[in-house]
Amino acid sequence: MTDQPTPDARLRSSGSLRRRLALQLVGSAAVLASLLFFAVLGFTRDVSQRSHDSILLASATSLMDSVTIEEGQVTLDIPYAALSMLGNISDDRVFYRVTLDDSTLTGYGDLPEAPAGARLEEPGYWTGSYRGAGLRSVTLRRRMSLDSGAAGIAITVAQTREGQQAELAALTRSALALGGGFFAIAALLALWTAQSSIRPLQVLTGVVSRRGPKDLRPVQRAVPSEMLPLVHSLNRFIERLRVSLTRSEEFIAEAAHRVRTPLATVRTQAEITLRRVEKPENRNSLREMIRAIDESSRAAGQLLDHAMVTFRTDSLERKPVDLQALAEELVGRLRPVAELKDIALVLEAGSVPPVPGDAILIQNALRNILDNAIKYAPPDSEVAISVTMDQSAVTIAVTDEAGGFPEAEKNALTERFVRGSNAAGTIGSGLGLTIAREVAEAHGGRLVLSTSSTGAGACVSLSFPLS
């Protein structure tokens, strides 16, 4: 029997708690990086364009700034720097345009012009293609007076995006990479978050797990005030089975002197009026009371007895146990009822060192095998009780000269109230070598029915581990 609680196959688990919140916590975190990426790209972008849009503006206004009018005519000097400023930023292509009342003055005829502001002083952007290439175009209108009359002049500049879309490349990889580090670190404290949140459920778990099974103190741990309505039903369960486990012991207790005194009493009784009564229809019918008063004695008794190892082996203490000690005190005490039917019980025991287990449980298994030894072997026969030891365990053997057990049924004879089919006529009631089992499983050993080794009875054997 091990200390730690094993699962019940029956509970369902609806998953883990500590999976669920950090599936929740991840997937808010891919949420928010998600956000922040399209936040960011869109932002780095619009930032892109508007420098981009600048510098245009800049160059165009620059040719604008240029144009001048002599003698009543439109003259443009063009400066180096106005078109110079685009080809530092990139390697693109610079096209431009100027023209007066739609006709073409300089630059390349064929460039289109953005569509024109709100107002005429307002610039108008374009983008579009352009021999083959992505353009992005600023055009500049102007209103100026010569000898003809009014006439509108218009200054485009454009530029290819090979440069500004590599631009927004890098910023997408960067915007990328921020937002995937933010999802990795979300993601890192989303998962210490969850394991976190559920430690002090952990915690608990392990208070309540390392206690003792006579430990039914109250769980007094602080806990967060999420838990405080676990805690108090947790306590009030303990408390429930603290006062039934008591009210059990004593019942146990109580019934087993209410129960074995009075029959003890009857059967007294009986023996005494059969030497009394003479007729021999009396007599039969005495020694069938007797016999009755026994069986039921017998079954009562062993019924106690299988409560009190139930009862005993879910709360099981373990203290240091001296088998050879505790089995000479039994042989002593039994001795005078084997004497009664000419069997001599021998004991054989060397020096054995203390188990582990309940001294209570493992004289209750010996006395169960011993009776049974006891009751089924026939007179001017012998009990051999021996203890031994190898390098893990103790064993106490009890073999009798009784004939042994029936081989096709010795699997069997262990389970509560099976007996087997030279048990007939034979008072018992099935209960003895179960409750030797269990005590046995209990503290980790194991019971083994055998047949002697002179082939004329039963020999079992109770082992108990060392450690």
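We call the rigid core the largest set of C-alpha positions that still match within 1.5 Å between the two forms. The structure presented is a predicted model; accordingly, all values stated were derived computationally and were not measured. Positions refer to the first chain, counted from 1. First, how it differs from the form predicted together with the partner chain.
- In a rigid-core overlay of the protein, residue 221 has its C-alpha displaced by under 2 Å between these two forms.
- Here residue 138 does not count as shifted, since its C-alpha moves by less than 2 Å between these two forms after the core is aligned.
- Put the two forms on the same core and the Cα of residue 167 is off by less than 2 Å between these two forms.
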The other form holds:
Amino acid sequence: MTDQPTPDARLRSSGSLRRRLALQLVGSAAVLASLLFFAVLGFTRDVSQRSHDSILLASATSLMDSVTIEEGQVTLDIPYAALSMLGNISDDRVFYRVTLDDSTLTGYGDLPEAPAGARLEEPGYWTGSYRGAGLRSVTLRRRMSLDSGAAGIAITVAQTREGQQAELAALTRSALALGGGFFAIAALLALWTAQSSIRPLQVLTGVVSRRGPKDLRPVQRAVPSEMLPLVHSLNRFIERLRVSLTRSEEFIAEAAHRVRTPLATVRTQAEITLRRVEKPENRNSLREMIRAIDESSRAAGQLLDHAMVTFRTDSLERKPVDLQALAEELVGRLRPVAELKDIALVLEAGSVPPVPGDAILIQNALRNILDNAIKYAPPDSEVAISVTMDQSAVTIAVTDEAGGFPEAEKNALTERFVRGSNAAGTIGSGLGLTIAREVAEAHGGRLVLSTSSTGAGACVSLSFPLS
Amino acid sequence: MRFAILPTLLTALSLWAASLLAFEAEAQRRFGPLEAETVLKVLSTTDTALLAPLLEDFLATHPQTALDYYELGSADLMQAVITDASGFDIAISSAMDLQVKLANDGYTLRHRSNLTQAMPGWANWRDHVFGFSQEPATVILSPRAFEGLELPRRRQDLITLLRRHPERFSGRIGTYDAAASGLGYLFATQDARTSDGFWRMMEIFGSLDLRLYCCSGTMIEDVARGDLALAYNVLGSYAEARSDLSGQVLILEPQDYTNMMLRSAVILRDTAEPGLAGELVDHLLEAAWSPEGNPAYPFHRYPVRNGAESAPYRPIQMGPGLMVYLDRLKRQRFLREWHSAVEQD
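Just the form predicted alone so far, so send over the form predicted together with the partner chain.
Once more the chain from above appears, this time first in line as the rest of the complex follows.
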């Protein structure tokens, strides 16, 4: 199993959650950044406009303060500061106009007056164009009582807006930089947020996809509360699967068990009958029958073995196992069977340290391998069993002279019910190597199929780690 | 109403004259070849002879260019620009207030170059008005008239002297007629703005039978001849330029404060040669402000003020403030007060 589950072509993606999240967050950041930009811009423009207006107003006010009535005539003595103060804030052009009842008293006679405010005393402001230049002006109005009656005086002070516009351009650049900076930071945070909120999903995916094929334990890893229902459902699903698998394994074991006992009875009866009949064709039929019964019986035995292995590996017990003693005992038990076929079992076992494991399982695995070897080996040949160790593992290797495995099938042979193409004519179910492999893997070890060093046969090695 | 007809008539007459000659030039001179590819027409209040070396230096690097130099009074210059702006390229004037008003009212063209950016900011208004000299308003003294007296160093010294020796100075004090001379008006208004003592001094001048002049030349000559004991607010640069009178006049830069007039150039709005006009302005600015200077530069190069020093030199600030005294009512009021101070009977 690889870490990354291979994508299933039948599964359609409805888009990336992370990308959607990132896009939404970046989108909100963009909206907020532009809001910020316009808010800052509007605010600073307002402040800038107000400060300019207040200087214009100060200038107009000082003009108004200089208005006096001399000998019944309205006159004014413009203070130097009234215009020079405008020169201090920017190098802009300055215009002014003083009118008395709509006739220009002094200043620029064609300068437009700003419209009056809500009340006469309130200054009026105006933005417009004069002599080909943009202008901001303020007009102050007062009523004065003269000998000839009441008169209205209006004082307009105006300044071109080049300096203000340069200032506004600078403000716009600052606001843009602010908005841009805000957006950049927010976008980075958004990407980070999207990445980190998707991480628990990736972790869960990793946990599930890294599992061994037989690992049907519920997922225990802590997940965010939003994912609890998903994990809960997943665990329920795994539980159902486990129950269903267990049930079918039990069913197979039960079925094999129930088949094997009657088969033994039938075989005994068939052998008794074989001794009684004398016609060669009847005897042949009976031998065929006994062979078929053997095959079925062996298959049922292996199915039971497999069920047992499956059961025991689910809750593997780890006790020190002396592999040398185990091999010697097993070889001793199988030697009579091998001698029936004139096959010599040669054991080369040195002293090895015990490995932690389940002795019954290991014995079962080795027996299946030896069964295979004895079954496929030609008469008058030798099956060598060696128990060796290296730094990390103890290896039991079984070498026969049966011609070896077809190279193309080596990997498939350890799958259930798969038999080699050279197995025709031999009794077998195809479960032997599967059981051996499952036992090795349950112990953290490996089953390796190879061709023997002489090239005359196959070498099956089971390795078990020392710790 | 009878009096209203006269200015109208005069305006009509001057307009008629303007259609012929546009204005009354005091002097006109062509610099450079008669058959030049391009001709820059320069209006100026500056003596032709004073600027001639600098202009010829400019033409030395512009062989295909000629300059038509028209010398005229500052008020005439203003009038010429306003009524016939299209004919001229550059206006050079000592009347800072009028130059600022020309720029403010939109008769000038913006010009930016390395030199306009390197020059002191206070000598450059909006990249439209470019000061290219610093010329002090000085007191010209006749050494003979002050024989036996300690020479005054500040205005207060002068007032004390005048009070102690009225008989020696009576009828022998001269200054510009503020009503007739644009420069005299500028200096008088700046004095009034700077110092409260100005009016007191004018009253003392008035009590000593002040003589009023239209122009600096005659005033300097009268001091040199001994007719005048002192002339107040005369451009030091003009007195220095009169090398023929050296020894006969003393130039006093008052230590309490000395107003510095900035002679300035503007490029006129409707010039056909903005590039060339800009080069001429740059030529003036380079002579005035660059560290290298120019041997043909006719004015004294004062160290450029950097604000921290408390030197008595006060360059008159360019800016809209200068337009205050150009206001009709303000001018009337100021001249009324000035006349009442200086004309006592």
